[in-house]
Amino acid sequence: MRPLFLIAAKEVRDGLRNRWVLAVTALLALFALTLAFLGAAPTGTVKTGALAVTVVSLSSLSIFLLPLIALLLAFDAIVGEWERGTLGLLLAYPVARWQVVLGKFVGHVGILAFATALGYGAAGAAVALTSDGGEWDGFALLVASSVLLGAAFVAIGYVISTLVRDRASAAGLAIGVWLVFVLIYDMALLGVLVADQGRSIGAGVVNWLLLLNPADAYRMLNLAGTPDVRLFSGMAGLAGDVRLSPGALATALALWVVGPLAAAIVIFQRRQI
């Protein structure tokens, strides 16, 4: 396992050298603090805790921002090494191909986890200092599931990086994947449900369709996970119709990490270098 951790440490060092860690952390902290201070303004009227408002705001932000950051971190993990001519040199060492993929994955997820925990933790600290707080279990769920969401899209980025032969194609595919999962999928699903008018697509089918998108699983897990957050986010009624437990949603997110990562390893094992 030593080569795996050496590769992971190298990815972290490269991230520090390229200032990825600093840039991602600063970006997440900036948005999180802005939403924490400005998003808590309605709490005096609706009698909702500032922490619940912050969780709802950060959940909506994370759905758009974290998948994009994760894909940008991961899209050239393999193909970039191949283009620079360093992949063959790396594989000349006594290291298995699965260790290369897994080591890079651990390093990139570590960068994303550090940035997420620090950035969102700053927002949590700001809420704790300026208000009475609220359901901290919902905030802890937000941070943990955000890391899981980022890991899922890092794994998807690795599938892209092992499939293509140049960075330009990988970048285009990464943006396309982001658009599909974050924007197009939900619009298409909404259009189908509106056209169907409840005739053939029931709640059970909707459950499965939501689980087929990691962004939707993340949204439901956070916006309907705790009573206070569910009430403020407007998901109270939907949570009664779409019967997905937090455990099922978290499992779906975990499978979105394991499945693409396993696929990336298999593809890389069969790739000619």
Second form
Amino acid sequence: MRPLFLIAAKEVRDGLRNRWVLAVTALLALFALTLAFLGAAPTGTVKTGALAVTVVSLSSLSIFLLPLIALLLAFDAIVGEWERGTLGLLLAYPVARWQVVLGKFVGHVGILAFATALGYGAAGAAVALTSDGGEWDGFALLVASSVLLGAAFVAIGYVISTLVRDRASAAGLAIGVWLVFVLIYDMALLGVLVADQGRSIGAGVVNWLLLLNPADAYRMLNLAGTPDVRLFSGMAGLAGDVRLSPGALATALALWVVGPLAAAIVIFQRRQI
Amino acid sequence: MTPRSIVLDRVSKSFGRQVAVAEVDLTLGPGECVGLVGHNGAGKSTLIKLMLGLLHPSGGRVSVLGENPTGGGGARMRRQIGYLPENVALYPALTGIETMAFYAALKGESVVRARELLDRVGLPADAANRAVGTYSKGMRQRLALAQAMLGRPRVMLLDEPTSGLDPALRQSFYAILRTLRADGATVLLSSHALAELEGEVDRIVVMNQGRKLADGDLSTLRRLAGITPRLRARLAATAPASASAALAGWLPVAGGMLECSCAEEDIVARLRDLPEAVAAVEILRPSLDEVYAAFLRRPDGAA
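Complement to the form predicted on its own: the form predicted in complex with the partner chain:
Next comes the full complex, and the chain you just saw is listed first.
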């Protein structure tokens, strides 16, 4: 287990030294604070807590931003070391390949968790201080699920990084994956649903299709997560149709972490260095 | 029977249709120092990567310190191996001492020992605290050699360790190599600079196009290559005409010298029979470069 933590610690140190940690934390804090104040302003007398409003706007932001940051952190992990030539020497040490992948994963997710907790936490604290607060459950769920969403895309990034032979392809693929999961999938799904007019695709199928995209699982989890947030996000009326419990959604997200991570390890084991 | 450090048994490695290593047999005993020579692309680095378990063999069997490098015992084996990769790449953002501390921890070594090794390879103390990205080629190579010595390895695999080093650094590298051999480590080093291996290794393995052409000490290789030593003689200015007649069959070469080839076992007899008027004699043994060139000229490529 020792090599795993040594590699994780090295990733964190790299992240601190090349200012990744600082940049990501600052970026998330900036967006979160902006959204918190601009988004909370018009609520006025509406009977929802300011924090619930923040959760809704922050989760919409996270869906775009966190997968992108996670993929940028991860796409280089294996192929970058391979291309620069440091991978051969690392693997000539008593280190198992799964320890390299998991070590980097712990380091990268650690960076993401730190940046998310601090960046979003700053916004949450600011909102709580300037208003009468609201439900912290939803906010805690937002931070935790955001880290989980990031972890899923870090794992997907590793699959890309272990598959390709050069960094440029990895970067291209990472952007492609981001476009598919974050933009294209939903539009395509919407298009299909409109075309189908509810004839053959029932609510059950739609639920399953939403689980096949970690970004959608995350969205559902946060927008319908707690009663207060549900009310504000306009999902209250939908609650009857959505049969996916928060537990099922969280499980789907977790599977999106474990599955790609396992795939990356298997591919890496077979890779010729 | 003494245990073998490295055993390759008919090992082959192909990448797609390209054959990188073809049916190579090789055995290294403990404490042996073997030079692996060949052109770029001869299969030297592939052979070393097979020994490290970075590559899976397409055929044959690899055993290092009694373990299969790609098997479950691979990590245990690598704890006792030092590796200096070709075209050394290190993490540019880490300082020299951080690099050593990272690799030392992976091998379960102390940072104190890491500092000792930096002294031993002659990396200046101020450089050790600078980022590796700012290092010169020579400093990087020294640092890479230091990391290869972490954990008192029983087997050292050094891939082109002296390429890009100036002559002074080369000398200090071989001085360190001699101390490693004295400690009993098995050393395999690859090179295409043959001349500098003379006198530094016990045995030489010649590779070409993935095949092993020859394996033996230098005199065996010379014999196998079929190149005989040459004698050169210069006659004194006052030499009588009879002396020239005694050297009939010797061909004149530059510097007023005469030259003939002579089998190793005939050298002493030939020298004894030289006329008194000979003022100077030289024995020219084929260098490693000539031996290597001779092997490459052989059409069958077999030794």
